[in-house]
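Next comes just one chain, in structure tokens: the form predicted alone.
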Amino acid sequence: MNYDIKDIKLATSGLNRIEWAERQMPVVTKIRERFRREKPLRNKRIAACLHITSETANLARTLSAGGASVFLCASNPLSTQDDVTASLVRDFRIPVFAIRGVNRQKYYQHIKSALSCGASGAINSPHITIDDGADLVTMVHSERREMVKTIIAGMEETTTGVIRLRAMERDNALLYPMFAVNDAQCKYLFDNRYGTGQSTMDGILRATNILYAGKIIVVCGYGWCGRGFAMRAKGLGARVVITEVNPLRALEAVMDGFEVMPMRKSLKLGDVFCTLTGNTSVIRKEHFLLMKNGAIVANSGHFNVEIDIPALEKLSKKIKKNIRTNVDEYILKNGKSIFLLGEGRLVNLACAEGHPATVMDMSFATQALTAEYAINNVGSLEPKVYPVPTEIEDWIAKLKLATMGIKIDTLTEKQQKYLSSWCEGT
């Protein structure tokens, strides 16, 4: 089997993990006794760039149980689980490449290993493409198009990703069927706002040890991610203070009880600052030579481009790196320092563990339900972006609660005949 990991020695600690996830992940659980037995994915190749933790793992195992060939590589140099990899290599027999840490060169390299399907010398399309962040579809369509004929569909579940697809299909660029997994209700809603909301605060604590109460923490940008870390800080008695460029969502932000002001007026006020926007240069040189003296910045949104790092570096006299285990000090030449976490990587995987595997559950158990979708539709889809089907949704959901031992009531005759029809008035 090809595969690039750190070292197979820490598969033990690794399985550890990937089993004391399992215990909180009952839907994808449930999911995997079912494909173990009809095997909807038999003979699939599936090319996955994710972020390589415990619940990724378990996804993986579901899949591969459902009869694909998995091939796995990280979306984010910084928040591959390296004794994870170990177990999934060794005890699942699934090929990963990912080490945590790795240059920018090697990052692509085991993406191109994943596309390849692990093929040494040679190329292995896949029949399904996996997506945290659009790496693989975006390496099929600039440097594999030859692999378009064999691919069925692709899912993509971050916010940045599915903002390319679209733009992509709305150039006519597409070229084959991607599901917008992030949109749909089971992630966002409880994945981007719960998930992000808590590993994030965790990843910054983890990091600085700070007191949230009283601290003044920016949140740049009210998205689903935003609101959720915006809620949590506030909740362990922050003051919490929103930058937004989209009225809707600042006027959201304004009637949950959160201050809202442009970034320049919140430069001089804030303590910490983290960027969850899926933009770019969201904090940039004019902001950092406004910050007070100690401010902390970090990036709970996919790529590092957020912060405008370089223009950090050309304003600082010295850079001490690893002032604490993810900390980096930028020292100004104007005399103040700016803290930077997890090397502006995001800041929940790169200082903390990411998500929960409660959430985590509902997320992956999205994605291995729409890659049978797409197989099951095959032929039937036009290269373009699609939702979720509605019924992979209610499913989940419904399967979620009764795992909780939580029941709810249904609709009566008398009340379904009402919603159904424009007859009945007041």
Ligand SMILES: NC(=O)c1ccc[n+]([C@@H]2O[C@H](COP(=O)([O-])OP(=O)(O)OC[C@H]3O[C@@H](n4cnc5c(N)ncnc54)[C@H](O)[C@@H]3O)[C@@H](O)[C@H]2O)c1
The other form holds:
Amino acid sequence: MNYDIKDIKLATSGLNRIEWAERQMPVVTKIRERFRREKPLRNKRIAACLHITSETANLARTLSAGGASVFLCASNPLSTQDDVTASLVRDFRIPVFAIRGVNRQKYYQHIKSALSCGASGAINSPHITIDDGADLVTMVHSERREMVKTIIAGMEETTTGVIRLRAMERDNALLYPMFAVNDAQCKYLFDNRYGTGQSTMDGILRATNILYAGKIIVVCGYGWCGRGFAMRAKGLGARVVITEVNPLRALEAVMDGFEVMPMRKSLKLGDVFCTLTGNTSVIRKEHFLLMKNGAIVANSGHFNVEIDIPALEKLSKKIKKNIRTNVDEYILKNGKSIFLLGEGRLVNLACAEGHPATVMDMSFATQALTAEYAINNVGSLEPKVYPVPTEIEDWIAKLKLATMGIKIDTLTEKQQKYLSSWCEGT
Ligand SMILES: NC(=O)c1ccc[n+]([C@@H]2O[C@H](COP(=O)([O-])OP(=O)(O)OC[C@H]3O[C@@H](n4cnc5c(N)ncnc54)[C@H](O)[C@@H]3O)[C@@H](O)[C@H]2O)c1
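Same protein, different form: I have the form predicted alone, so give me the form predicted in complex with the ligand.
Up next: the whole complex, starting with the chain shown before.
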């Protein structure tokens, strides 16, 4: 088996973590049991570019139980859990091409290896691609267009990736069908909001051990991730300031009880700044210069472009790396220090363990069932961005509730009739 990981000897710790995550992933476990019996993904090759965490390992096991050959690479150079990759190789015979902290060249080499389904020499095409940030899709469209003949469909896990796919669709550049898994309610309502919300807080805490109570935390972007983080920071007693560019989202933040102001005004106030926008250069040169001495800066959006790190480097007379684990101190020429967490990469994965398994259960159940759906509907899909079918979402929500021991009401016949009629008035 062809693979590239840090150290196979880390496998036992990885296995413990995979099994720990599995305990919180009853929906994925249920799907895996059925997949093992029915083998709906038999003889299919799946290339997946995801954050390689213990939760992702449980998705990979599930796809593999369904009969697929799964090839994994990382969707961010700092999000790989090296013990998990070791266990995937040793215990589950799943080839992984990912090592935490690799340089850009190696990172892309790993993407190519997973996309070629581990083949050395001749290139093997996948039938399904799964992305978190569109790296596989981009590589297929730019360098490996011949693979399109074999690919049935792709799935996209995150907001930033879906934005790119929609841009490709708009420009008629998309070459194969894609499913916007991120846009499924059973994904973004929980994963982006509660998952990113809690784990972003966790990443900042693990890196700095600051007390949130009384701090002024500036949250840039009040989307699903920003809402989640703002809610949790407030819960710990922080004074939360929101910056936004979308008037509706800004209004929502005001009515949710947060201070809303332009970035420039927040600079003199903020103790901690965290970007969650999916946009570029949200914190840049003119902002660093006005921040308080000792300001902490982090990003939880997909790419490390939300904070202009090259500008921060240029403003600095000295950079002290790793003054704590995952904390770099930039000493500016104006004498102030700014602390950057996790090199400006997703702070929840670079400085903590990413989303809790409970929410990844729903995200990855969606991935697994959508892969099955795509295979069952081969031939009827076009190169477009598709939503996840509602039946899949309903099934996951029902099962998740059941596994939590929560029952809900059902519509009576009279209510069903009332809701579907247009004749009844006051
Ligand atoms: N850290 C994680 O594990 C994780 C998980 C899910 C999504 N993400 C990523 O987080 C980012 C945000 O995702 P989302 O689902 O919240 O997206 P979203 O579209 O719901 O929200 C983004 C918000 O940022 C705002 N924004 C854009 N530019 C801005 C600027 N210059 N200043 C202030 N606000 C600005 C937008 O108006 C929008 O309200 C994406 O890159 C997504 O891929 C990260």
